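Next comes just one chain, in structure tokens: the form predicted on its own.
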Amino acid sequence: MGVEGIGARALRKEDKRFITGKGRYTDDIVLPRMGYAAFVRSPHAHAKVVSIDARAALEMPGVDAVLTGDQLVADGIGNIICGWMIHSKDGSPMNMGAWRALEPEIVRHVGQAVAVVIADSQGEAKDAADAVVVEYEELPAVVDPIAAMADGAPQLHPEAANNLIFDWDIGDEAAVNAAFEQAAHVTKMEVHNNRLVPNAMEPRAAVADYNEAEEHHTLYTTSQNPHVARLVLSAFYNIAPEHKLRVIAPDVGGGFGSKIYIYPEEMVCLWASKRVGRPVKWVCDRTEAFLTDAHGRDHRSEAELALDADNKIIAFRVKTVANLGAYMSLFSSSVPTYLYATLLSGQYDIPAIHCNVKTVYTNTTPVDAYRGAGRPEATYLVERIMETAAREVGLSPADFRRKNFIRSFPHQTPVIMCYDAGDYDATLDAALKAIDYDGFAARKAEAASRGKLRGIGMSCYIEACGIAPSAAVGSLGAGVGLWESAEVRVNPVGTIEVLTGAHSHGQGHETTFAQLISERFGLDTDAVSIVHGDTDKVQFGMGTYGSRSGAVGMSAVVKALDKVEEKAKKIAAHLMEAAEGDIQIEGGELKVAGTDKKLTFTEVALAAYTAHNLPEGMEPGLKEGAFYDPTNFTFPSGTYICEVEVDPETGKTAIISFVAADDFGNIINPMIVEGQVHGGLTQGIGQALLENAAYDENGQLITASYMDYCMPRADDVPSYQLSTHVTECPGNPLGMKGCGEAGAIGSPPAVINAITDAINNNDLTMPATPEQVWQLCQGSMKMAAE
């Protein structure tokens, strides 16, 4: 590939194997004597398991075993945990109900597994699973989180009265109340952030292999953080001691948060492999994915914004009910609390904020982090009420936002976060110019001449990435540290291996991490290999989520590179009889400044390993490791503006133009960043217009396939116009902020604000289906006629 350092639009190294079908995913793993798992899942949202009759299944061809929850519990396999402790405002800990990998007593959502069949082939396993007879005693179900808290509602867990998990507060309630009493104007809104189903290209899968001779487990799995998986499986689920468990996450075809967690199927495969004495493989089908992959979002909020006589924001009050589904997933408690409420200041200088969050159990699939994880929910609420307030007080939405922007940094918000750097005017100006904001009135009039409704909406988002530091999140209830590790191994011939705890599932780490090495040492990127996703190769790491791979993962690499460079310069100075301070690295060579003396990087590496002539007391070799624990979050931000055209006769919305002006700090590879933004924008538009996980009153998921759950297609999205503005992040050595989630965070409110502007009706909820938009159009026209 050549020397392609920071800022180069280098083509992705990993794409060669991906586009030629040479990727190696979990489903590609085939082991000798491997059996296949098929799960017996509940058709009911809430029911007692009365009995399980596996006799017919055990007599079917190829069937090895039928295992149940009673056996799993008897073998001491632990319950699934939530890894972030939240306390209610009265100081009491959250009410966590028991979640077993195979449920022996009471199922609480459709699709929950009660047994597993192991057979010689996938087909035989599925046929036998259908033959297992389970007798259920159906119980009343509740799917609405408000109804779930009512007296007399069906009770999911004895630990949580009225299905309330916790009742949590943040901010100064007294200050907010006092500000509202003096407000010149108050904007009130109810906001529903709809439930979503993650849909990665690669469904979840697991291959477990127990080696009886060594008493050792190996798990191949579709994971964003294999080290955390190993830690949780060993420390909490009693699968195996950590040194007797290897977790490998090979190529992973998309995650978006849904592959962070330890799911029941991985635990069961590991346990079953030891039980039956053979490797066990399970691959999720799409129906199982809809029913069992952790869902995202599902917030219902009441929001109030208080303004003074000059239209400056003086207070913000929010009450949110978050539906967490039937159980508490690994990070579910942090999403509607510290990843949501702490971002309610947005880009705005708001003196007082108070937020109350109630989380609730319902008979639905568990909810956890999904691309953005709390920040999309916060941004949607903030940017919808900002747009609404601007309209109510008669200001341009752009002018109203600009009036309330934060302009001095660092800025301490009233809800924990301290923003370190930003320039919100710059991204707003770039977006306004790109979309020709001043020319919108003429475009609206032209559309009206064709019988169409034209609208424009914006969103000025901010998010928190690289979640940190470990001491801070630990004090807030996190069960793990959020540092990252790296090891840089220079081989004797000068090639380099980088071992990172970050994990790539589509972000292009094999390219961008290599660019970092190329920048530092002037080496060809083809001389660099990136090793990740294997707990036996990389000592430890926290994985990839929350746009942390650059700001945290690459910062750990930088620290290791600093050590490698220091040692390489000492060796070079010794060999060339020069002062260490005179050694410069340039173009793959170590040179003595002001002279023609030089050594190639390969010569220095070889000298480190031959060890014939090293400085006195120096150890041979050229290999260094480092851990990096950030000092603060990073805070990407930007402005998105969407222009739409609505057909009032059909309710169909067409996105005419979408501009995104982002501040991601320093950028390693602009091409990869653009791809991340494109993907995020498309996911956000999907939420705004198309996607919704809907349940009926009995807890049946009525959008359990692509026939009913509508994913965005190419003709649903426009050609995006992207730009970036750089304010360097002062909190990490690369000045990076993160880009992976921004598009999904900022786009939904921009789309909905544009549609409500077009139809002159603010009562729109996501997804803005043609039917809903048509009905609101009729209502607006009726009001206009009256």
Second form
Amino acid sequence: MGVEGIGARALRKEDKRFITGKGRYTDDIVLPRMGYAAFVRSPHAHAKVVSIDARAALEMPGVDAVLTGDQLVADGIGNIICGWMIHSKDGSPMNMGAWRALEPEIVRHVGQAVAVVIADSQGEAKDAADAVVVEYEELPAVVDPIAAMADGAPQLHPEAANNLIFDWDIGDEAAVNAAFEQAAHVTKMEVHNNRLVPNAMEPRAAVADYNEAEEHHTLYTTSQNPHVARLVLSAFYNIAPEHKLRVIAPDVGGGFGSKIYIYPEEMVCLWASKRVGRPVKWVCDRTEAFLTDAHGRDHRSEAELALDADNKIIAFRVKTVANLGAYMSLFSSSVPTYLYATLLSGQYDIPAIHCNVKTVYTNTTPVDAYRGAGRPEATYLVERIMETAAREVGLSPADFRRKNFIRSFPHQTPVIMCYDAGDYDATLDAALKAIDYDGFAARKAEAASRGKLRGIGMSCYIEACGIAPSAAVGSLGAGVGLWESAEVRVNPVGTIEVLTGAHSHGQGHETTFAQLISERFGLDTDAVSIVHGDTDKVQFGMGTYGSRSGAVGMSAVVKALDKVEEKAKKIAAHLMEAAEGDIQIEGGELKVAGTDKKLTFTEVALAAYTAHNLPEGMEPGLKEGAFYDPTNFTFPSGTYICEVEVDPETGKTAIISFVAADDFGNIINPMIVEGQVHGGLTQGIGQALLENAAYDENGQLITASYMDYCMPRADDVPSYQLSTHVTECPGNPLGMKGCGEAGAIGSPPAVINAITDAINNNDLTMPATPEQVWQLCQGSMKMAAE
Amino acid sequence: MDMSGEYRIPAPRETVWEALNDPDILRECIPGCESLEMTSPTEMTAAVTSKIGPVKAKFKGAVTLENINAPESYTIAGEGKGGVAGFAKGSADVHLAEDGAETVLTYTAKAQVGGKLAQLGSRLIDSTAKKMADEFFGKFTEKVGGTSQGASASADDLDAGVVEEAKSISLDHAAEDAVKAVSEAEHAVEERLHQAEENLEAAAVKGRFGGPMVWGLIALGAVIVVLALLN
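Given the form predicted on its own above, produce the structure of the same protein in the form predicted in complex with the partner chain.
In what comes next, the whole complex appears, and the chain from above leads the way.
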């Protein structure tokens, strides 16, 4: 690979095994005597479990056991928790209903597990699961979150009257109301953020292995954060104390947030392995993934933007109802609150903001963080209303945004966040230029001559990555700290292992983290390996989500590298009889400045381990660890512009071009960043045009396969035009911001703004299916005719 | 799913009513019906083998009769359980009106499917149920009226939110079999759906759900609706 430091477009080290089929995923793990789990799931959205009859199943070939929720509860296994406490505006804690990994009494969404079969093969387990007879007594179900809050609606949990989990406020309501009194113009709109299914390429899986002699559990699982999983499994679910539980997340094929949480199935495998006395494997099938992976988004909001006579924003008021599904998933409460409403200032200088959020139980799959987690919902709301307000007051969308941009930093918003750095004009200028905004009118006219409707729409997003600092999030209700850890182990031969608490499930850490070492010591990236995803190998760490691996995880590596460098220089200075301050590291060698004296990195490492000649009092070895707790979030930002062409005859939207101008701070590997942006944009375009998790009125998920849930494909998206502009993040040693979610956060409003511009109708909701667009085209034409 | 329709049967109302209560006639008219037994004056069980596309499967269903107002109207409700495979429920208000020597049968039916049946087959239910209803009434008219000229005019009221394009095209399509209808609907909507269909068919070959069970369950949904339409 060679020496490839910061900024190199290094090819991904991990891709050799991924693209040659040599990756090792959880389902590749086979243990002796292993049994297979299959879950018995409710076909009803809301029902009493009257009885579970496993007699027939137990007599089927290969069946070892059928376990139910009563046994789980009797064994003292804890309920599934939500790890972020939110208090309602009246001070009361959130109303959390009990969630048991196998439900013995009342099922609350289709697909909820009531029993598990353990058998010798996967086929036998699934056949036997089909033979378990469960008698249900159906209860009325509610799917719509607004309907769920009404008096007389079906009640899911006794703890939550009217299915209300919490009623939470942020911002200064009185100031907002006063500003609205003074407003010269008010733009109002309703915004619905559609429910999505995460659809990681690799479905969830678990292999649990209990060693009776050692009283020790091992869990191989598809986790984005194995240490957090071990902590929760130990501290809350009573599976085993932490030192008796090893969690390994091997190669993981995509997460997007959905593999942060500790789900019932993984926990049941651990419990079942001990109960049946053999290793237990479970691999989620695609339908189970649709039914049980935490869904994303599902917000309904009313927003009002107040402008003064000069079209400056003076206040922003938002009311949001967030559907959290049937149970509170691990971070479900933080997504529509501190990860959402705190971003409602966007890139704009807004003096007063108030947001009320009501979260609601419904008979649907639980909802939690999904790529962007709250920030896509905020960005969609802000950028839709910005575009709408610009149209209403007759300003160009770019000019209206510019009029309201924040231009001095740090900038304290009225909703907690303090933006540290950014240059919003720069990314807007870059995007306008890249898409040839000035030439749009001519392109629109040309399209009209062919009977097509051209539209252009933009989105100036801001997001918050690397959620931190720990003390701050703790004060807001988080149950965990959000620092990261690293250990840099220099081997006696000078190769290096970096142990990181971050976890790679597609992000390319094995490459980018190695580039840090290559940069620092001038070593070949092949001399570096990145170790992650095993609680027995790696020190406690917080995992990967919220675009935190760079800004937080790599910062911990940098701190550890500082210590290694310092010690290596001391050893080199001692060996070469030079002053420590004169030692320079260059090209894999430690040199004495101004002389030809030098030692290779390998020689210094070996000296550290032979310990024959170390400075007085120095410990042998060359291995250092560090924890890094950031002082603030990072704030990536940028402008996305989308140009579409709508066929009014069919309602079909074609994305003609899409430009992205991002500010991610400093970039380690531009190729990997581009890959992240491409993926994010495609997911965002998927949300805007295609994807929607739909329930019927009885709570049946009717989009539970790829026949009915439409994922974006290569021919749905254009060849993206990307550029980056750098303002360094002052909050971390590398000046990085994070790029993993920006594409999914910023793109949906750009697409919808473009389509509404094309069809001259603002009533569009996501996904903009051809049918909906066609209907709106008919309405627009009718209005034009009148 | 909501469905309604009207059939003109060239026979007196009394004859139609009796036929609708005659297990032998029903057995002969229900597509794929192997057995049909009255267990009480208002209850019956049926075993039906259905072939939809490449898949053949056998289902059992139970139907009860309510609000009987002979020979004019009744409400019938049917339910079929498939364990973890899901369930199908249907009910229909059926009305017989005299029109000279002929009888006009009208119905409004509601069907609900749940579990795997809803997750994988919901968009096929409408077209399949309609096709089976038409097949049933075609035969029934032939048996009872001695002719197959019974005009069919049924209108389907679709659920929103389910790949409407595909649905409406498959509904409009008087397809020979459901798979072909799906295939053509998908072509018309978007080629991207094509791969999904192939995947489903690939899964069907492997034999787990997505396989015969799904296609069979789709048939069950249709059967329940059909059962609900008669007695």
